[in-house]
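The form predicted alone is given below as one chain in structure tokens.
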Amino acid sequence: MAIFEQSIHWPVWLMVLPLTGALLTFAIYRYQNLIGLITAMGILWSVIALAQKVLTEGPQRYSIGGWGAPLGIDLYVDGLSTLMLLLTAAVGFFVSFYGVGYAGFRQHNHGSGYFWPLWLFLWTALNGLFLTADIFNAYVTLELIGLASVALVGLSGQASALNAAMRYLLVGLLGSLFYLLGVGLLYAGYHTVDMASLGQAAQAGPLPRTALTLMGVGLLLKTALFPLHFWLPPAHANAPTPVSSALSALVVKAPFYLLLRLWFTVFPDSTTGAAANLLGLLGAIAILWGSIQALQTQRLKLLVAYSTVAQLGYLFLVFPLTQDSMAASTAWSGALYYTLAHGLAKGGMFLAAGTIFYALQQDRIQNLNGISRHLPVTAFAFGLAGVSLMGLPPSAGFLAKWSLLTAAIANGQWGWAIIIVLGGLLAAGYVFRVLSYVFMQAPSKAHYRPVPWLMEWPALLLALMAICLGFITQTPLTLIEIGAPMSYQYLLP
């Protein structure tokens, strides 16, 4: 047995199970829901497996056919590829069975018979990005997962849907511009995609740094960073439910998981402070202009899409955080952290807003009020969600800024400290406006559609493992440190 697991190339398998059962749904229209689920369960599973393998041996690297690098194509595995990887299955696990119960966008719906492939198909392109260990590769299924995505968020065929899809495509291709840029610049320097090589050859000079540059540019459009975010919003609230907990859960973070790659262990002789303090500064505005607009809209799913943009400001203090090596572990393991909770958290958030939407078919806050008596499982789950978005203990999002904050004030670079405390203030406001609707004692007359189960219990499960990340932190923190590009210490000092 042990042999027989030892032979498997679980990397290998995250890539063919997921785009086999995108051919198998698309083939077998009959059986989606049930190839769909199959699928994600045995997705599951090999990530598992895989996680086990790294824990336990280390970083792994693997050549596709036995050809390696610069002629074949390596897949590599450390600890923050198998969290990224591991943060993918899960949301895509519950992502899918909220797809088997999202019955009215089946029902009312003639582009419903492509959610799942191209959902799978998303599903294996984002597990390519996680795994490849080259440059090009990285652009292939940069592309791949654009696409699948744009192709989701107009599904519904609504105008409003079509119209965010279109503007999504454009931008996509505009950052896929910048980045193949960076990519041709870099062959035609060192004659090599691959990371690690680049990494060995790459010094401080013109030629990386403004392929670097280039490549950045086209990743901050690509994950929505201020001022370049203003695709997302209308993407992210147009789309189907399920659509809309993927995107912001975990493609949002794909280009953001590659800038990281790319700054940390392929040019960190080519990055400068003044940059990484720049990445800072976007950030920090992202966390004050998605919270205020979050704050002043009046639909809970437009809620929920800037809240993204204002999350997704947290990650980038990871690059000024990391400039001084005292704080530099702690900021790392704080914006990881961080990553899981706001995938799983925004994941759930996502799920309950998009089952409050098919509920009421209209998502007006202020139309809200006593929903929590008809939807308990739903209500419940948007506020654990929020929970961990806001930074409370003893949520993952809680530990995840408490570590950043820690690194600023270690740092003494007190400017980001005051913008964490700040952004979880504001967050907590637009978490509790909703709330106060939500659990308002006053009857509603509003009319409630029927809710599937399976609509409402994937929401709770996922703000669920957002609140117990919180508690369990050894495998995760493990994980952290196992390729880490910098001397580690422990989340918490």
Second form
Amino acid sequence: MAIFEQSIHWPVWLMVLPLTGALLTFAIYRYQNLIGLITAMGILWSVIALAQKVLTEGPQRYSIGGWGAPLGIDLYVDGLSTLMLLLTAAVGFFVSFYGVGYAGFRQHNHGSGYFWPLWLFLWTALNGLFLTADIFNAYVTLELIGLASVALVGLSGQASALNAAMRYLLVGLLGSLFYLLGVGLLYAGYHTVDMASLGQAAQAGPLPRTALTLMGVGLLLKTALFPLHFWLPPAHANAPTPVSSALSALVVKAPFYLLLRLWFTVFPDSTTGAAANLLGLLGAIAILWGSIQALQTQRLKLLVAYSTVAQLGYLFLVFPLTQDSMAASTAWSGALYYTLAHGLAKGGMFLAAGTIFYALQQDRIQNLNGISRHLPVTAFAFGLAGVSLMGLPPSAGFLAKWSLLTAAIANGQWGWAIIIVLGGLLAAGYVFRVLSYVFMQAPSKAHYRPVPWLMEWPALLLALMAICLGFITQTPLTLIEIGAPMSYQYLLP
Amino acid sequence: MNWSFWLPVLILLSSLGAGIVIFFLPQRAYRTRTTLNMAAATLKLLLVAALVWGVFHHQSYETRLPLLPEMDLLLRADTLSVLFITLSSILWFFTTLYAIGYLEASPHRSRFFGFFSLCVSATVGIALAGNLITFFIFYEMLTLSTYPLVTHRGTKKSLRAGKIYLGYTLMGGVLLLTGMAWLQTLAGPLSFTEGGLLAEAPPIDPQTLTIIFTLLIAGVGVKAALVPLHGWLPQAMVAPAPVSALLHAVAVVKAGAFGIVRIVDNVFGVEFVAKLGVAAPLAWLASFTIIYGSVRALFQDDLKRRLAYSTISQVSYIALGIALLNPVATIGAMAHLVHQGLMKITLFFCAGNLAQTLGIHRISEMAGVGRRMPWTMTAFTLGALGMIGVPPLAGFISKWYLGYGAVLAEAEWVLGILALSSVLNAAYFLPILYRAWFSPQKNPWPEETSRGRLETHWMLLLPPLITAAMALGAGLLAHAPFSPAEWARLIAVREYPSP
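Beyond the form predicted alone, can we have the form predicted together with its partner chain?
Once more the chain from above appears, this time first in line as the rest of the complex follows.
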């Protein structure tokens, strides 16, 4: 076993394993739940092994087949990618279990057999994106993520879902197109697509700036930053529940991850303060706009989706907040912690919302009276996830918000500080709006469908993880610093 | 990993663990839930007793869990923590007993006692917090765990009260958070230190400090119900009586008052507060709140509402005593933290007994109630007289120290406030006592439950009798070792090196 451990290339394995799983679940229909779960566990285990390696040995670079850049396909893992892989594995693990329990599939027999292959395929593509070391493969994986997501959204075959999927597809293609234009420009200019080589070659100038702008627009479209968020709420709200959860927690983070890479490690010289402020401003508007929409919507799943629009806005505050070197590392780790916290909490919250939807056969917020009586675990999961989303202590969301807030104040950027604090209050508004129905009022006489326990517990465990990461901070923080463009060490005299 | 590391954690876990288990108990598990509740409360008392003994003998207890760079979750026991934690764990014990008697027939009991235990854990966390961030973490946890208690009945009215409560407290949390984040960027980790942490921090512009002070005080002032941040408190009266007891005496308003003490004494430090000139405005605000609350209390017919306005008034004694920046006044404030808790919880228990046994909610219905429930009304009388400040009850002791401290601080106007407040207290408490004891019963009781051997269930009767006795004892034995007033002196001695 020890030899196996030493010789295995975990990053390669992390793409091979889910891909094999996808093919097997497609081929051997009868045992697809079993195969799928084993795959999910295998991925989780491999990611943990990889994380340990990164923690002890620092960033890793792999050349598949020994070819190396610029010819072969290179993989690169640092703290940022490990963190994203871990988040994907954790959310993916619970989403997989939920998928087995998800009784909605039995209802629409239509596409349920495709859930496992598509979901594992999506997982492959996500892992691929977080591992790749070149911008062209990033394009390929982005495209695969998009296609798998679209297929998953349309899985139920209902008209609303197909509509949302179609819109999602077109937006995704448009985004990829923009991104590809940027890649083309860069390749024409520097004859390489390898991120590290590009980083060395690119000086500030019109070419990298244009390329970064094009790629940035494409990625913003895919990550649904205001005002490019219009496609997200219908897509996330109409997808089958395990899919909604994965989309909101993970898929929108993928383009954001790529943007972070390009902005901070590949083209740091081509970025400008004005652009950073623009991104921050859009993020701020997203926080306000998404929250206001969430406060007004009547449907639970739609509310959770609008909350994603709002919460994504926080991530974009990293661009303006890292401009001052004093607080840069605080802002950086705050934003990454936010990604982690939001992924876990939103994953859990969407699962909980979906369970409520399934039990009631509808999700109008006014009709959620006394749900906690029938679904105590789910109601609790929703509440706990809400605590982290609001950024209340003790939770990962609180620590993330605290880091962003102190960074903003240390920089004297009071505008962002006010937005950060205000966003928390608005989140409290929409979360408690739901909770006051879920917990407090007398239960309605409606008929409740029985819910399998595999639909209740994954949500609670995900939400609990979001809370626990408010206490267990050393490992994520250490990971965030490994290979980070800015680190706490800079703060020391 | 040793005793001094684990004791604070164990104290925290004794109620937290019980609370989590209780959530998962089925509704009908009456015996298990009751046993668990009482066992946890007893265990906590024992652990706290060990802590008190240790702190008195200068033993230090510290638990530290690093969260972020420059940010630790820090539990630590100093004399001030001990004062608050003893109060809350003793009162928790009796409130639990009372709540079991009060609520055992109503729905959602597991949820109620679950959140109830979380609430106490949060209070303990506030008491043991060793820095401002830990304080904040538990302060917000308290908000979250009291919300379901306030809205427990699930009626339109209680949901509305819950919404108002949340609105106020979350807003307070945001102010506190902002002030805290700001101060941390200027002064580094915000550990509570005797004499204030600013003394060792790099120099900060006084104007900035004044703004931060205002933010922090406003943040905790919401829970302490300082006017104009008090609006949630009278609304929250729709909650069941044990919750009101918790809100008014054990946890919520006390957490706010305790926060004021921490911020003035251990964050800014007395010297700094004096230099900034922010103490006088705080004293004025507290004085205004004292008078305002009493005047509003005069005009309430609903008994619990009258008591609520009385709380607004009485809690500000603590803020006032602290703001005088004088060791003797500080003793008064600290002692009042405990005394007010004992007296107010007695009053709320009694009000709950009247509501539960006879269906009485209004003062106008109370004529002749002393004959029907003599024990309850005796406890009530002791509590009310204590509030007025009649010697030798506890309230007299704290007022005495406050007044004497005011004279020493050369703020004689405070004597006027204290006198006026006592008159007003008398004006709204004495008519109740008169009506209960001396007026004959006019109408039949609104909803009398069948009478047992005692005037009401023993679980409802015992707690107010004991807390009333403690209020009496705290006054009579004010100079005995371990009495609240004596402990307050210990705090003041450690806070003011040369009193």
